[in-house]
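Here's a solo chain for you in structure tokens, the form predicted alone.
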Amino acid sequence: MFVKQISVFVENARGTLSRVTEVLAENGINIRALSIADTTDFGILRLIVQNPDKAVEVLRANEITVKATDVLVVEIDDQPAGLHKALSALRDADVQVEYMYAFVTKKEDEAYVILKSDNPQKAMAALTAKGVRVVPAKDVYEL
């Protein structure tokens, strides 16, 4: 259930981000969602990604600084209180959220969250005891 997340180190310099696109544009990989965040001289870059392993793979061998994450990605009802939802079964279970994005999906009434937390396996649990569905890491690579 958990979907690859890849981390990718970026220097807060000109091209740095093309780089990075062009190297998963030339393997055909394509990006699902992303999030940047980032300091005066560099950012994280953490990307969902068709395929992870190959794009771990490709960046490293193109000397870029990559990690792989296991992360959550939740299905969240577009509509007011979808998100609270969640985080509350979270919160009731005592599990820390690290941090989250999220991204549309093909779906006109639903979102995707991804989230990292200190628990995941306790994240999983509270959240499909709650009834949010955790969403198989292969329904995340074939959107």
Given for the second form:
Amino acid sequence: MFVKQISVFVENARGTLSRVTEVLAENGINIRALSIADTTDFGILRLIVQNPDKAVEVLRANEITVKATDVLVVEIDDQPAGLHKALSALRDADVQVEYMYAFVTKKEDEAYVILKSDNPQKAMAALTAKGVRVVPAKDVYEL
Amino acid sequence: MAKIWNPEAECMSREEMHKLQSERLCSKIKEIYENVPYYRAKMDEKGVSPADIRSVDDLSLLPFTSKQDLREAYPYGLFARPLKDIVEIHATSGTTGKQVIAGYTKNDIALWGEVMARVLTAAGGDETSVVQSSYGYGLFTGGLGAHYGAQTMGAMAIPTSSGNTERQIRLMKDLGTTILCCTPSYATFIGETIRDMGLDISEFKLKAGVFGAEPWTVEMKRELEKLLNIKTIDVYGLTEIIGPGVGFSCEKECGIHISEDHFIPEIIDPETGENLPDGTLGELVFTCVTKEGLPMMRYRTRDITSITHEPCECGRTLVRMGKIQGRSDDMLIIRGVNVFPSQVESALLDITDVAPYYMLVVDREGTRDTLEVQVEMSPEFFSDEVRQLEKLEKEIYEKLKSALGLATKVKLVAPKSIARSEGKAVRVIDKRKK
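Having displayed the form predicted alone, please output the structure of the form predicted together with its partner chain.
Expanding to the full complex; the earlier chain stays at the top.
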């Protein structure tokens, strides 16, 4: 049920990001969503890709530091309070959000939000109980 | 327990050693005084004659020599035998100035083989061993030193030299190498390459590593033993004295036994030149009492260590020196604080049991020295959360601050972004020297 997110260590230096995209491109791996957390010296590039296992393998083979992390992809109604419904469910269940980012889908009235929480199991239960749809992994990879 | 190559020499009583060293020293000083005008002038200047040297206790009467003397006497000025007797030349890399030229007679080459055979035997070697010498061959003493030792022991030497790592590894596997001789940083590189090639170390016959020519920590030793599935011993030496083989650690891992029947060590205060007692840190000084080509007299190594004459549990009575705490000439002085790269390595290995690659970048902002420690990110400590990585940076910073007594800037860098070396590891970039 969890979606495997790929996290990549990127030094703040010219060409490090394109090195990652180059490896993915060469291996025909499509990027579904991404976000970057940056600090002065380095960044963490977080990616949702079509084939995370293969992505990890090819990135490692190219000596890029990479890690797979379980995240939740939550479907949000594209209307006021859409995101609030999900976050309040997590707050009430005492689940912490480590970070989150959104991406657009091809559907018109829905948005997807990627959530990393301190307790993915509990987060999923809390969201489902409040009627928030957690998108199955295979649907995310095959968007 | 590994055998001892020459028990008569390596396990003799202190009294016998004192007698042997005294005899050898007296005749060597007499010979040097007669044959080497440079030494004669130095001794005359200090007002000491060969007749004043009656036993090894009189060693401190003699003048010191240093790299500076070797430079002044370049290339042959300190040779004690005519060039017709010299059969081989080695030299230092000369990165800090003029190269040091060391000349060996036939007997010197045999002596080198003898002391290196002691080292290889302490590593568990014997005539059935397959010894791969992955030190550089050529003017550098590493390659041929290990080579002569292997042959003296009656083992089979494989002179792969350094570099061309994948080919080395194939030979290591196919020929059944049992003892690997190289620098610890190159051994790490070999181990990593074996893994990258997808080979299983258990398919190799490797049993021991004889590593040296650069400082390495106990943590790095354990790492290498795990990585290559071997036992390791430390070999110590310097071109000026003979090359590798001046000393070695035994399986008790309690310091480096010095072949003092040939190379007599002293520890001195680097400031005053006074002799220091056992157990006190100071500069290591050697006097060669059997070498013919280039018999150094009280040569100041710049290596900082201490010695002890307590016998070792391994059975050897040879004097032991501690780990080299640094070299007075590669020691960094940053904002008045003495920093040895090995301290940084120890601190990093306190945090993780995986040895990270690191580089010290020293610079100057205005009049203030800065030290940046670049640490290579590895899968073991990477996290998808910024705060975890910031916590790691903070932890490294704190460890270094308490180890060095100095605030540093810690920078996490991409894997393999720090250049690997196939010889001595480069750990410091000092930008202040421009």
